[in-house]
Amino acid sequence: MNMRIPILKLHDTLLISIQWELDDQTALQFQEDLLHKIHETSARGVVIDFTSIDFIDSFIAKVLGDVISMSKLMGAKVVITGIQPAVAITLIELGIRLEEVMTALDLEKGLEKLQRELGD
């Protein structure tokens, strides 16, 4: 059974808590989530939380990448928090640079600098 990742809005803001590792049609299926959750609500921002994730795989790498990218394009920040050592390495071993995406330690302090760079 395919489960889908709940994304919640907080006034102009998505957020998403990602609880157990994705495979790649959970994955795909978030990307056409999320872009159309920014479409319908005109979020401006996103934040994205990987505390419980240890591990993923360059397709599931690969995804984040392009819904990073794809977010952007759809004119919402994106912010990623809890990213454990593994996965940042796998990121940076899979050449997926995210040099221009906001970072945080956890979700609170995430949102605190979506709401800085929003200008909220």
The other form holds:
There are 2 protein chains.
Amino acid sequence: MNMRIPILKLHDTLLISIQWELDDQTALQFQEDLLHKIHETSARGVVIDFTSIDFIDSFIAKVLGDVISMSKLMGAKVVITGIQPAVAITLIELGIRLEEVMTALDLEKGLEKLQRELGD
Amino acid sequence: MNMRIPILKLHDTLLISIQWELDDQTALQFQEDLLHKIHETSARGVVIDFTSIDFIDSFIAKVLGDVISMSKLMGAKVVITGIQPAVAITLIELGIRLEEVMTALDLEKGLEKLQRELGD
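Now show me the form predicted together with another copy of the chain; what you just gave was the form predicted on its own.
Let us now look at the entire complex, which starts with that chain.
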């Protein structure tokens, strides 16, 4: 069985918590699942929480950077939360700057930020 | 890598969405993870969403019934959401009546119900 990351829908927002290190296949599956779910639910916002992740490799970083850009292209605002030091370092060193992405400390604060932004 | 089900913490509530059929090992791991998380976060409520699950076998049904009873023992109120017909049939046929568990149609309604119950 393939591992897949559950995507929770709460009102017009999708919530995802990445709690274990991803393998390549799971990361790509997540990319596909998230984009489909945005389309299917007409979600206006996405919060991806990384609190439990203390390391990512360059492939996963690239996939995550891509899925964030793709989600934005599809019209969803993205907040990423709980980025730890090593993950921030990997992202920046790889040139994945995520310049327009919103960030927050944890899932709750991310959701609040997103809801303010969406004008709820 | 073992598949594990992410448990999201939102304020004093834990949110879980079971989106793919569980194997026995994953179900037992989830049981352990959820009880630890309740303890660790002092969560007062748990919402488990089954919307995407259209079938469960008897072992999984038993594990889920147990984890709900255990969560309540630990002081957390549990709401289960999105139970489909075949899952309801399996649970009742196995004598897993979940008599004191709250239910709701979907994750959002489950969360609202729980928050009313917790007096937020």
